[in-house]
Amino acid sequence: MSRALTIEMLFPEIANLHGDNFNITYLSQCRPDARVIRTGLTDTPAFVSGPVDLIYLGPLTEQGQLKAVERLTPHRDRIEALIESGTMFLFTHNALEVLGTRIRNDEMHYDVPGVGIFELESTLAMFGRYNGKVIGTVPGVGPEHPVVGYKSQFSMVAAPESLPGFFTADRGIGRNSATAVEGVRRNNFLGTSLLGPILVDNPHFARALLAQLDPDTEPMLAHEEFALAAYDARLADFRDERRWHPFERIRSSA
């Protein structure tokens, strides 16, 4: 790569739940030469006018989702063009819902359009929350290093099965409790309802993402020894049948 690797972190003052912004902290530790742009809610996103290698949005409150929709909708065409051209995106937890067609919240009495990039709708159900684990194989990483993560999800997402998922859950739920298809993957857009942060919890996935971001540079993991040891311990826990509560609905990719 002839220029500095550029990562844009959208709206960190409101998209900052569950410690997920450490995804970007960890990437910047893996690539200390990278340029990290923290775009505030009232700023024009850097991706509008210049090259950005990774665009990131983390978890938001319900009102934060609406603000993100408002700020990103004027840039819908640009976002679609970047997705189609292969720019990498990582949207975690409920950030993905911002790019859907509708967000419904009966308790707060709103039903509003999203940015409209993906054919998915989210419906808030506070008493239908899923708290639990999810495990599944992510393309490009392999079944020997499945992604492991957690959900605290009460906005259930409905989307056609034809919309490719981030992965198919082997255990745990997908976009909602009736499907094993989790998140969205289109070209290099990665959207997942997992929280964690996912890159810290899954160093093999983080390495693959770094390699895809900059194919000319050998990906190096910060704190690699500790990250891999923690992942191995977590994976062993996820593979232990005794650790799965009946509420954590077991799905199969078969």
Second form
Amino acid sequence: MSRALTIEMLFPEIANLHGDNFNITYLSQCRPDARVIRTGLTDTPAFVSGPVDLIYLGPLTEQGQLKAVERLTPHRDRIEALIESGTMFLFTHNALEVLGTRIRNDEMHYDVPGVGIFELESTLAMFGRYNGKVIGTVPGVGPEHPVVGYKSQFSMVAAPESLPGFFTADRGIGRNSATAVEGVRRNNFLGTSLLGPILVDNPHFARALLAQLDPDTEPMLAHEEFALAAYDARLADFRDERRWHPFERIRSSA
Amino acid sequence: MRAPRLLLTLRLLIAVGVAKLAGVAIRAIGRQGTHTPGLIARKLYPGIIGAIRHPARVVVVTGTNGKTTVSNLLTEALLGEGMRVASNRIGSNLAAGIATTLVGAVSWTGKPRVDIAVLEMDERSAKLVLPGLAPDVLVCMNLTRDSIKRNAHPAYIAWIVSSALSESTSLVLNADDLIASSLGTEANPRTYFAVDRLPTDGTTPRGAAVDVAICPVCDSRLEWDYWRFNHIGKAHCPTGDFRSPEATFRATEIDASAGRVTLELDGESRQARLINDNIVNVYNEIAVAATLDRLGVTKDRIVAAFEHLEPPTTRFALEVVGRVQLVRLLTKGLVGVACSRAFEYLATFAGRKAIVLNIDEVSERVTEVENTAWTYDADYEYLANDSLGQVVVGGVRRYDQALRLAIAGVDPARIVTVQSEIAGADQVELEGVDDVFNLHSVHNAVITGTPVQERLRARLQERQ
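For comparison with the form predicted on its own, kindly provide the form predicted in complex with its partner chain.
In what comes next, the whole complex appears, and the chain from above leads the way.
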């Protein structure tokens, strides 16, 4: 890679819930030479006019989701083109829903279209927050190092089976409580509702993502010893049957 | 129509009577009975919070931090005014606890037997409590991030509270909190309190949990006249579309060494005793002053009340052993913002520090689902300081804690992990240290916090 690795964080002033922006803090510690662009809500995203290696959007409030939809909709064609051409995206928690077709929230009295890139419909239940764990194998990382993470969300997402998931959960629910298919993967677009932050909690996945971002540079993990020890402890826990609760099971229908 | 109403009244009196009897029985076996009587009352009469006769005035105190202290202080001050006060200060702040208090505030025949109720309310319970209660005054101290799993984010809690508020309720709100200050509608009478700019304030927000950064009208980045922590401070939109509300009740000049504070009380300036120099308690003091004023207590009496009011200090203890300060600090795991405040306070100590850190919340995996994301909502960055000699982290999630510290910028060579939460007290290096900190959470305060404190104290005493 002849130019600096460029990471664009979209709207960090509103997309910053649940500590998830440490995904980017951690990546930038793994790659101190990376250039991180923090694009404000009223700024034109850098990806509109130039090359960006990773585009990140983190968790938002409900109103924040609507603002993100409003700000990204004008760039829909550009985002689609970047996804098709293989630019890497990481959208975590409810950020993925922004790119769907519909966000419905009866309690807060709105039902609006999303940016419309993926055929996803999100339904929020403001008095039915779901909390759970998820474990599953992510393509390209290997079954010995499954991704582990947490869900804490008001929304459940419906999508056609033809839309590939980020991964399929071995335990825990996926896009909704009736499927193990979690998130969305299209080319190098990765969208997941998992919290963690996922890159910090999953050093093997972080390493694979770094390798994919810049194949010419040996991926190095920041604070690797602690990261691997924390992952191993969590993995052992997630593989312990006693840690799983009935509400974390997939139901036969949503 | 009369017969159904009579039946309802009868059912209400039965619910009150049964709940009272339950309270008597529970207290007879040595328990406080602050929750179950209300639980029973709500089962027997689901709308009892609204249906029961209320005292002449009802004050609800809510918010993420400070509601217990403010409820206690208000209750004490009103008792000092000679009022008969019902409060849930020793009990539950959920709907059942509030029902228990309301049942206790009426006679067996359902007649009010107190002048005023001061009710601490868990903000997440607003939907169950406020529509029926329709309090005369609602005080909201602040709305900051709390449990990710339960409270999601502060705007969500603000929506819950606002959705449940009666337009007749008079609001006493923190002007320095742009979320709490937005509660209610234009119909609600409102009074704002604030703490004026402090020497330690900045103008640039930092940290993981800044929940208001943009103008609600035009999305421009807000500019801060002063920024204190999280989204607490005073801000305006550079385009002129928006600004923080002006507070008529303000703590202005804080003299911690003299224990005095200047209170601006709706146009009148008074010197008062500073009940505690922690910023949280300064907010508590000015909120109490604003609320008492709204309740008709004279300004002289308000200032006089602060001469004897004391906030609880169970979250912090400092002892000097030899030449070393040993500080025990409740650092509420699961709540990143609470951890940040503890870390920030720790950072104000100027000497060389050693920390025993046990804020692992792995215990929650037994009864519900674990979620460790809160550690990234907490500003461990306050600990990344050359004055930190060593931090010893214990517990099942010690590597997560160590990783979080390293990402925050703490030198990994200064981070030690130990399996046992208590053994950290034996292993932490005390040589050359001025301040030793024992940081623990709520659930392990007794099983970990106390033995760690004892061992640290013993080691420091041995060195004398």
